[in-house]
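For reference, the chain that follows is the form predicted alone, supplied as structure tokens.
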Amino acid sequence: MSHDVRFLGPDDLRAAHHLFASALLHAPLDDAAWASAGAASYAPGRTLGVHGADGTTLVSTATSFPTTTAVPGGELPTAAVTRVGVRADHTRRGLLTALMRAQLEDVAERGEVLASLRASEARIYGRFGYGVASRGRSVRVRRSGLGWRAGAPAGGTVRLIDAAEIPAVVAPLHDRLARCRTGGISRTAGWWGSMLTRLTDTHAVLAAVHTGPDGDDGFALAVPSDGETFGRATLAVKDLHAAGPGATAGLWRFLLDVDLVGAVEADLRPLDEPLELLLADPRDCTVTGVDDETWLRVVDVPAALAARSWGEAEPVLLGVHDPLLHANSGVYRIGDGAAERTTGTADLECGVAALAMAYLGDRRPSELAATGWWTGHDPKALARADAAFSTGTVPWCGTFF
């Protein structure tokens, strides 16, 4: 079945941020809420939408708004794919194919290199070419006592701000934040005044900005979890990005401080925080899960494979199968800190989903060849490629949209 997948204008934006909450078994934003944040929240011309038999009924949408991705050795333009839904009685139908296939489309068209979303089943996306690329482990610190181990980095200054001020302090200090790391992404106006809007409403919220040798360098925000025991709050980390150890410690160290808090939590952090190396009784750190964040989609391999920088390694030919985007499939020679398209037979084989879990480092070629995510045909290149793909860093993007 086809299906007419449109652009959505200005007086649609809404119903589709109505059918978007449905989806997710969500209540519509109310009148102030969607004048105050919602409708700033969209970027103009990027949502699409399929219409029912009636032509005027809405009965699935997308969107995606314009960032940028730290990727080894520099950034790239990206669709931050977000507001995906189809109505509960339209499932099953073929619409969010079209509508996958629809943005992809526009997306190349724009120039993006890459598309990035953060899945609400894992199932979904995958048969779209996204791949996971960066994970977060959720944590909880408790307050014992014991507090901080000695010899561990003490940190800077920290000073608390009015929410207020967070746009014009926190927000410029988040971009820069991330683009020290490889997964980070840019955020928007319209990401800030969202997601400021959703917290403020219900909570007081706990600003902290960090202060290292060099000025600003890190910042927390988190609120009280709701129905705590007056003296035993938990805080909940909604946001928080360091510099390094010194900025991490710091902000962590500052939150387990504040009175009347027992314990800190915090979701989707990165895997490599060095939260049980700080303190002194490292089971006072509970790591409560693991769950994927980034799921990646590189919509122009040959941009993104040779804007990346690459680890000392013999060449090796990577065979690349994309059944969405055609001009992407053939075969690359990545080496000599390099990568381009080739001809000849390949090495290795994935498909652009298994490029994407590894394009920043956060699985290893050999691994997803053990796992079946990749084909190897010369065992020996399997070393060849874990070399040339290696990072040093764990990637983590700590933007949710």
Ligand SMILES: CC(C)(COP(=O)(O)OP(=O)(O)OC[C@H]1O[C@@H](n2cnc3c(N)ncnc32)[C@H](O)[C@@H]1OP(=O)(O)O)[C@@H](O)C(=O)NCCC(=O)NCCS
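If you superpose the two forms and keep the largest set of C-alpha atoms that fall within 1.5 Å, you have the rigid core. Everything quoted here is computed from the prediction, not taken from an experiment. Numbering follows the first chain given and starts at 1. Compared with the form predicted in complex with the ligand:
Once the cores line up, the CA of Pro379 ends up 2 angstroms or more apart between the two forms.
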Second form
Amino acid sequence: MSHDVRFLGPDDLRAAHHLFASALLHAPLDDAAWASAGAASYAPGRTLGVHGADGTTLVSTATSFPTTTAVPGGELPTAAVTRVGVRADHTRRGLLTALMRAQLEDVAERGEVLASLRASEARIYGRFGYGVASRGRSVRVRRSGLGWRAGAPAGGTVRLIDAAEIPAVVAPLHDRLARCRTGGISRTAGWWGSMLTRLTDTHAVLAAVHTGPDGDDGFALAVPSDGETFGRATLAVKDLHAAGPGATAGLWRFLLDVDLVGAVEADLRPLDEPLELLLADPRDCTVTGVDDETWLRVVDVPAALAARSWGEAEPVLLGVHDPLLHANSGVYRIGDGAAERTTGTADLECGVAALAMAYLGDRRPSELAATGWWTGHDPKALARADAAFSTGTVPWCGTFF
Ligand SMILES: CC(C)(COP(=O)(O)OP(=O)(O)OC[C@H]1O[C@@H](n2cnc3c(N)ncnc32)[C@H](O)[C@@H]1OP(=O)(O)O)[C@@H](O)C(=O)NCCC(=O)NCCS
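Next up, can you give the form predicted in complex with the ligand of this protein, since the form predicted alone came first?
Once more the chain from above appears, this time first in line as the rest of the complex follows.
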């Protein structure tokens, strides 16, 4: 069944937001929240919708906002896909499929090389070419333990700022830090408005800025969890970015030393955040989960491969299959520090979602081949691909949308 996917105008956005919130089983925004941050968080001209049989009732929607993603060797224009929802009485009729197809075509026409999203469920987006390209871990650090290891970096100084200062102080700092880490994305004013409304409407926010030898180099936004007694409060970190181990150590030390705090917890932290290496007893840090973070869609494969820096490796021919955006399908020669379309028989093959899993360096081609995501079992070709795709860093974004 074909669906009539249309771009929604400004007057339809509140209905779109209401629909999305209901689909996620969330309460709708009240008038004040919509007026202060809701409307402004929609990038103009990027929201799609399908109406029901009456022609007026919105039954599904998806939107995106423009951002950039830090990739090995540079940055790429990216559509941050968000607020995807289908009314519960219209699911499993192909509405999401129609929206995703229309959105990918639109993103490609805009010249955005990547699309990125956060998935409510892992089984939704793979069929549209999205693959997990960064992951994060949930951690809980207890204060009652042995504290910090002698010799662990002490960090610099930490100052608290008012929540009202966050847009002026923290937003530009985030922008600088996000560019330095593969997987980082830039945030829009609309993203900040929406995030801060959510955070400050319901909580007292602790906004901490870390200063190292070269100036401000990290920040943390944290809120106390509800219902815990004095001395046993848990601080939940909502946002923490740091330029390196010194700033990381300084911020975590600060948070754990706040009076009345018994533990600090955080979700979707970088897999390589060195908490266990900083603590005297590594077991004071409990990892409570590891989840997918970035779902990446390579929208323009030739441009994405050409823009990336590559590890030193003899060339390997990679066949990419993209059943939705056919222009991406083909054989690419990757090696000698470059990647370009070529002809010939591929040494290795993958779907476009599995390309995304290796693109930022989250997964090695050899582990993807061993698990059936890539095909081709020539160990020499796999070793060349591993070397080419290697980044030496762990990708992480740290921005939820
Ligand atoms: C997830 C959601 C958007 C899917 O919309 P939909 O219109 O039902 O999706 P489609 O009908 O286009 O489904 C396409 C395929 O994906 C499968 N699929 C989609 N969502 C699925 C889900 N949550 N669980 C299992 N399968 C799902 C469908 O079964 C279908 O498979 P098929 O082609 O083999 O028949 C919708 O269920 C929804 O709004 N859920 C609640 C809100 C939400 O999670 N939004 C996403 C935020 S990231």
